[in-house]
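So this first bit is one chain, no partners, the form predicted on its own, shown in C-alpha cells.
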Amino acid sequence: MSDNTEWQDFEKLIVVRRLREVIGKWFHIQINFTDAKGFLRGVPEGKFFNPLNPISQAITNDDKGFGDCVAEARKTTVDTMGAKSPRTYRCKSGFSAVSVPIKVGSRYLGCVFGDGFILKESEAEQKSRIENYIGRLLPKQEKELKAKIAEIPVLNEKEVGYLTELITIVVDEMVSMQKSVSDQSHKVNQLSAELGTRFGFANMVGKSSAMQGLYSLVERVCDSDTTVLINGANGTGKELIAKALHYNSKRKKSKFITVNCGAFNENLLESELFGHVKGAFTGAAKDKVGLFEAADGGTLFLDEVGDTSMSMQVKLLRVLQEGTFTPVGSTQVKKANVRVLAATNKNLEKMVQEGTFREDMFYRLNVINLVVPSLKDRKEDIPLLINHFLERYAKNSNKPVKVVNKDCMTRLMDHEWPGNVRELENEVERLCVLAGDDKEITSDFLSGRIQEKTNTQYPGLRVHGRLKDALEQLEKQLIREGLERTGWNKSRLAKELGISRAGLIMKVEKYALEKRKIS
C-alpha cells in the first residue's frame, strides 16, 4: 500500500461494508480509516463518516469539535502504529475508541478505529467528562445534548474484545486486498520490464547498415506520440518494430493491442475497432468495448492498414485527428488517448494515385515512415539471424545449441528468402527438428525449394570446356550480383567474398563491372 492508495476502493469490499453495518447495529459505533500521516481517508474531504449518536454528530458539525476529532485521529494513528497492536484510548471529549494498525509486510501504513462509546468500568467518569465538554463547546445545545448521554453505548471488557476482533477483520480484509493489488502491480511492472528488455534495441538482430539505420530512427521516435507507418514485405518483422516502439516509450506500462485490418470485413472491423451497443445489429446481444477504448493510454497497432475500405478510412481519420469515435449503433461520442502505429506491405502512395486509398489518410498515417528491408537486401544479417534462431530453439527445447556447416550456410545465404525473416525462422526450426540429436546441421536437411534454387542459381553457367573459363564466368557472375546486392559497396562485398578490397577492385576492372559501364 502506498500514499496513492485508492482508499475508497475498500468501501467496495463486501466484507468491509457488512462489518461496518454489523458494528453500527450491534454497538452503535462508527468506523473510520486514517493513513500513515493520520489523515482521514475513504470519506469526503472535511468530513467523518456520519456519527451514529447525536452527541458525536453535534461535535463533528462544530468547527472546533471537528478540529479536535481530526487531531485525535492523527494522534491515535501515531500512537497505534507505535504500539503496533490494537489499543483502547480516551478522546478529549470523553468518549472511548479502539484502534487497530494497518500493517503490510513490515510497514505500518495507518489504522482503522471505532469510536463513540463508553467503557463500563469508567462509565460515571466518562459521562461527566462528556457533559463538561458539551457545556464548553456547545452551550446553546447543552440541555438537549445532555439528555442524549443516556443513549451513548456502554461496553464492558468482553464487548470491547468483540469490537476489537471485528475491526481487526476489517483491517485483515483491507491488507489482503492491498497485497493482491500490489502483487498484480508487481507482475505488470515485471512483465513490462521483461517486454522492454525483449524488444529493446540491444536485442534486435541485424548489423547491416539498413537495419542499423532503422534502429536509429526507431530510437529517435519511440517516445513520441506521433503516428508511425511501417512499410515492409510480409515476414520482415513489422510487428516487432511496432512492439519496439511501444515497449521503449512512455506508454510501455499500458496496453499494446494489435488488430489485423485485413482479417475482418468492413462491418466487423468497425465493431472491432470502435465497439458496439446492444442491439446495434443481429447478434449484438450485449455492449462491446472497441479496441480504441481498450487501448486507452497505450498503443494500437493497425496491421495491414492498406486493406481498409475508403469508408473505414474516413472513420479512422476522425480518430487520428480528433481522438474521438462513436460505437456502432450509438450516438455517444467517446474519446481515447491512443498512439496509433500502422503497417502495410502495399505501396500506399501508388494506391492514392489509383484512387484506392484516401490521400488525407495517407498523409495522416505517414507522419513518420519506417521501412523494414527485405532479407535479400541484408544478406549479411542471415548468419546472425540463424544463430539467434538456433539459440532460441535450443533454449525452448532444452537441448545443446546446434551449428550449421559451411555448405549449408552457403546455400542459406544464396537463397532469395521471398518469405523473409519468417521463412528463415521456420527453415531453421525445421532443420533443428530433422537433425535430431546431431549437433551439426548439413545441407541434406534443407527444404527442396532451397536445394533446387541453389542448384539452378546460375543456369547459363558452362558445364564443359576449360575449367579456367568456367571459374572466371562464375567469379564474374558472383561479383556482379554481389555489387548489385550491396549497392556497389566494394568494402562490404570484399568482406563477404573473403578477399581484399584492392583485389576486388582489380577483378571489377577486369570484368568491366563498374556501375557506369553496365547500368
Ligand SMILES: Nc1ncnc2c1ncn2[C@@H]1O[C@H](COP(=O)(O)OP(=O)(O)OP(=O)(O)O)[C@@H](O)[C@H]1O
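C-alpha atoms forming the largest set that superposes within 1.5 Å between two forms make up the rigid core. Positions refer to the first chain, counted from 1. Keep in mind the model is a prediction, meaning the values are calculated, not measured. Compared with the form predicted in complex with the ligand:
- A displacement of 2 angstroms or greater separates the C-alpha positions of Lys158 between the two forms, with the rigid core held in common.
- Superposition of the core reveals a Cα shift of 2 Å or more for Val98 between the two forms.
- With the core held fixed between the two forms, Ile368 has its Cα displaced by under 2 Å.
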Contents of the next structure:
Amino acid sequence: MSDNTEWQDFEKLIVVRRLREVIGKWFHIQINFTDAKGFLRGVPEGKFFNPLNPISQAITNDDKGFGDCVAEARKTTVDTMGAKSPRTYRCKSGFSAVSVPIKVGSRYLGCVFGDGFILKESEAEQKSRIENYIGRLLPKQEKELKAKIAEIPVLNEKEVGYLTELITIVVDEMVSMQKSVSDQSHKVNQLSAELGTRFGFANMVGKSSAMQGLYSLVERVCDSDTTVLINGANGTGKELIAKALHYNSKRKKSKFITVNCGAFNENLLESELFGHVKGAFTGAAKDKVGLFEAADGGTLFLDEVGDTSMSMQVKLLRVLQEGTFTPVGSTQVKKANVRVLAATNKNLEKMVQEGTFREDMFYRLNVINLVVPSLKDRKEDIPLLINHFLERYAKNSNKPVKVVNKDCMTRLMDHEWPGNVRELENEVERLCVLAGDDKEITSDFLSGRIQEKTNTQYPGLRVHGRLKDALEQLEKQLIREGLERTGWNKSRLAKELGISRAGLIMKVEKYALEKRKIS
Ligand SMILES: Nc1ncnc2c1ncn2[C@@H]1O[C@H](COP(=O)(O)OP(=O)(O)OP(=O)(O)O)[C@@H](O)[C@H]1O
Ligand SMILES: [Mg+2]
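Form predicted on its own done, so how does the form predicted in complex with the ligand look?
Once more the chain from above appears, this time first in line as the rest of the complex follows.
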C-alpha cells in the first residue's frame, strides 16, 4: 500500500463519478473507498458515508449508532483486503455489502464497496435483524425506523451481479490511473537520474533513440574547440544543445554569449560582434567591447547564422580561421580565444548552391554538424516533455503537479507539432493556467488547432456542439468499428482500447452496440 495514494484524485475520474451516479440512481447505494487499513477515503473521516441509504440518514443523527456502523464497515473491508476477488458479505447490523479489492500488481491499496442493501432471498430475515440491531441503537425512533426499513433497497441475485460488475469497473479505472501515475513518475525519475549522471543536461528531456544519438555526439564533441553547426527546425532545442555543449566543456566557467545574427542590420552586427571605437559612426559616443572580446575564454553562440549577409560572413570567417578581428573604426587587430557554435533552421547547403551563403564559411562552420530531430520524429518523447513542463510549472507556481488525462495525452501525441518543443511547452503552460486548481488536465482546454486536427482524422464526426457529446460520438464510433473488426471479441478489443473488459461491456450497452442491435 502506498501511503501517498491520492484518493481524492480518484473522485475526479469521469468513470468513477459517472458510475457513482448510476449506482446511486439504480440501487440507492453510494460506493465508497477504504484504504488498506480499512479507513474510509474520499469522504472526511467519521462523516456520513452512505447519504442515499434511509437507515444511514437516521443513524447520522446518532453518534453511537453511526460509530458502530463505521467500525463495522471498517472491519469487514479489512477482511476484504485479503480477498483476491469481489465478495458479498453481511454486516453485523444485517445489511449486505459488495466489496472489490483494489490491487496494483501484488499490492493492495484498499477496496471499493457498496453497502446498505438487502438480498431478495433473505429479505425478511435481514429486515428483522436490522430492526433489532438499529432499534437497539435508536430506541426512540421505533416508528420512523419501520418506515425507513421498508425503503431499504432489495436486490436480487442478478442485480447484485450487476452491482459487483459496476464496482469492478470503478476499481479497474482506479488501478489503471494508479498504474499510469506510477509509471509516469518512474519514467521521469529514471530519465532525470540517467541524464543527470551521464551528461548533466539537467534541462534536456528526451529518451528517444534520436535524442540519445544526439546526446552521445554532444558528449563526444563538448570538450574540443571545434566549431559546431547545429541544425534543426524551429523550437527543437538548438539553443539548449549549444548550452549543453558549453556547460559540459572546460570553458564552462567562462561566459556563454548568444548573438542573434538575424536581429541586427549588418553595421550593427559588426559593431556588436567586434566592438567599435569612439566616433566610429554617429552615436558611437565611447569605445565598446564586442561580444568576441567579452566571450574570451568562453563560447560565442551565433544563432540564426543563416541570416548573416555575405560581407559579414567574410569578416566572421576571419575570426573563425585566425582568431583575430578588428573593432569598427579601429586599425588595431585583436585576438580572442573563443569557441564558436552556430545554429540555423535554414538549409545552408542549399543556400550555398543558390549563392546566398558562402561555401568557405559553410565548411568552416560545419566542421561538426549536429541535427536536432523534430518532435514529430520522436513522439515517444512527448509524454516525458509534458511531464517535465508540468513539473516545472508546479514548481514555479508553487502548486501541486497536475496530470494530463489519457484522452488529452492521446490528442497531444497525435498532434504534428510544427512548432516543436517550444509549441508543446507553450501548450502545456496554457493548459496548466486554464485548468486552474484542477489537478487533472482534460482535453477540454486544448487549443483549437489541436482539437481540430484530431477531428479531421475522423471525417463525419461532429465538430460543433458540446465537447462531451462529440467525445461520446467518437467513442461510440471507435467501439463500433472495433467490434466489427474483431468479430465481437470484447476481450481483445478492450485490450486494444486500453480499457477493462467490464468497462467495454458497459459502453457497448450504453451505446446499444450489441450484435443483434446493430446488425
Ligand atoms: N529536449 C528538451 N527538453 C526540455 N526542454 C526543451 C527541449 N528542447 C527544447 N526545449 C525547450 O523548448 C524551447 C525551445 O528551445 P530552443 O530555444 O533551444 O529551440 P531552438 O531550436 O533554438 O528554437 P528557435 O528555432 O526558435 O531558435 C525552450 O524553452 C527550451 O527550454
Ligand atoms: Mg534558437
